[in-house]
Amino acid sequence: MKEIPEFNVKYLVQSPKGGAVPKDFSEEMAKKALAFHRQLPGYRPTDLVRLSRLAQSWRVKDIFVKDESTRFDLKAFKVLGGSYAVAYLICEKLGMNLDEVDFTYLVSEEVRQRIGQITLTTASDGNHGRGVAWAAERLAQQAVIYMPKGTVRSRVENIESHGAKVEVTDLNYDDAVRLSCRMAQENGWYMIQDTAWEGYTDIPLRIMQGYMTMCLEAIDQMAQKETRPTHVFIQAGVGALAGAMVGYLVNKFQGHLPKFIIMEPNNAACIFASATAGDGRPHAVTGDLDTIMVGLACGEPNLIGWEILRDFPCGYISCDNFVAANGIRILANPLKDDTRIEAGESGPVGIGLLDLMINVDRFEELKQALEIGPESTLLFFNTEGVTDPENYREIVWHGKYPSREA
């Protein structure tokens, strides 16, 4: 591991130890879960935006962004995983295979009738309650959202819009998680959550195959421009989206892998906090996960996602608030005519730091060891719109969380 301490960025770049092809997230499962969310009110691949102008200013052959701001107008991609584990749900609840159903029956009077009233739960810091929320709505079912400690109005008023009960706790993530499920089990809910642990495993296996969905759109969307990724930068919490986008990439890509590089925030870095232990085990970070980046802030890796993301990516990378903020203006404020793209604060975190090792001296050690050059073709996920409009103007009018160089 390796510190840059005046940026307060942490880093760990190793050769990928490599394992089995998770097979779970294979490219059949992946055409599964594209399949069912285009039967979705409302469905349409979201864009791959190409920063060409980008690109040529920092001197590396392409930049792409797929942007999920746009996803069902809910401006976030977790409406993919949330939808496909409900759905899953609601067909083991039928005693039927959802290959076998289209989303008209099971929004149907008829199987209302047969599993009666559900309700869902969850705990989630904004985007996954309201997917799961969304869900619940179409299906005419309930949907209860716990939520952490500082969750800002807006984002609370995005799931009630929904039709969902939601409820601000004292909490920080994790234990929300663990509010979540006890309440589940008392009240005979179902838990909705892409945190898996021991014995709560299916749920979220699901809801990261539904994930899958935004990868094989990038990647069918690069394969139309006759290019695809030598490096692929993903934001990370418990690592369930990560892991979903890793081990489909393993899959498609067997043999010819682009370079992974995982990144979190620094007060909620459980999966570098894991990858730098070395000793193959999942770790948790504790305390109140401070951070702009709130889609990312958890402590307890996802089970599943963990053993892909130990065995695949080269890079891990802790950092700082203003990483995220200098995302989001880069994002804002295009070169000439490229596209202008708004981001949330968990979203354009990979063109933060892309930004500090193009354009700082002491981020070209970083830069070197990942292999970033003028022959690489870098894709990002900008895996939320605004879902703060206070904070955004805060950031892109009035620089809040300015760089450390600045």
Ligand SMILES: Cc1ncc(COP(=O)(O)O)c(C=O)c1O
Given for the second form:
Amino acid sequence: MKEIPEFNVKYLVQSPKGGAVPKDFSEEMAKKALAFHRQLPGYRPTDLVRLSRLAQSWRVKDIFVKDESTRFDLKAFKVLGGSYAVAYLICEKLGMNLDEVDFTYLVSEEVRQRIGQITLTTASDGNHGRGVAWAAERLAQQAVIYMPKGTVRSRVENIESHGAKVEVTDLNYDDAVRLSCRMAQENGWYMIQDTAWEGYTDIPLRIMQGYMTMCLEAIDQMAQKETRPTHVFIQAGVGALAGAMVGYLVNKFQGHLPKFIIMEPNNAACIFASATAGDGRPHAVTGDLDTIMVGLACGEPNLIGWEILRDFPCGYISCDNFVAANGIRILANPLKDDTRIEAGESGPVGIGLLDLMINVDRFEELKQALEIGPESTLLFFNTEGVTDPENYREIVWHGKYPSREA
Ligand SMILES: Cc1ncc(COP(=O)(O)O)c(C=O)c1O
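Counterpart to the form predicted alone, namely the form predicted together with the named molecule:
Below is the entire complex, every chain and molecule, led by the chain shown above.
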């Protein structure tokens, strides 16, 4: 593990140890998820933005950003997972196979009659809860969402707008998950949680499989441009997203894997803590998990995700708020001809890190270790749009969380 203390960045770069190809994340599984999402009203692949001017300026071959800020007008990729898992749950209750059921049937009065009124519950910092609330609304079912302490009003309202009941707790994300779990047990509700633990893996696996749609779209969009990534940067909260992306890409590019780089905020870097511990086991971090990257403010790794993230990435990086804020500013102020991207706090940390690696001498060693150079085609996921407009303006207009100087 190395540290760049002036910038509060820590990193670990290693040769991936490798492992068995994760079969749950095969091309076939990804296509099933995509086939489901295609049936949802308003589905369209989100844009894969090519930042050619930025790539030119930063002397790399290509920079692509998969922009999830327009996913179903919900401003985040998360609904891909929640909707898929909820559909899976309903099919299970109906004794049917998800592959054979179409969405119109799932939202029909007949299904409602057959399964009756059910309540879905989850804990979420915003995006996942919104996805679950959206799915419950489509199915005319109820949802109760528990949010961590300090959740801003705009994120609560986004969920309430889908008719869900929201409770902002005084707990951190992981404790809010435990609360949601207890409430589900006490009230006979169904928990749709985006993290997995011993004994709770079915629903989170479906959620992760649902996320694969985003990666499948991105790789197809790159293939249409006759290219593929040499480096894939993915931010992690519990690591469900990153696990699903890496799992899919390991299946897709067997034998010619891109380099995977996992990024987290310093105060909630549980994948980083697990990777640096070096014993192969997941390690939790605790406390307030305070960061502007609230979607990444999770202290306990997702078990399914961790097993993939243990084996295949070559880089694990933990960094501070200003890196995400810089990413937001860079994407909001594109170079001539490049497309402007609106990124929320959990979306652009990879772009903020690349900026440091390209433009700050102190990061040269990290850049070299990751072999980033003129032949690199870099893929990023802007996983959310502006979900806290006030903070966005403060960051972009007034320079909140300024760059750290050496
Ligand atoms: C916008 C955004 N990006 C990334 C993530 C990280 O996903 P995961 O918790 O699966 O690592 C989340 C999680 O909520 C999120 O909301």
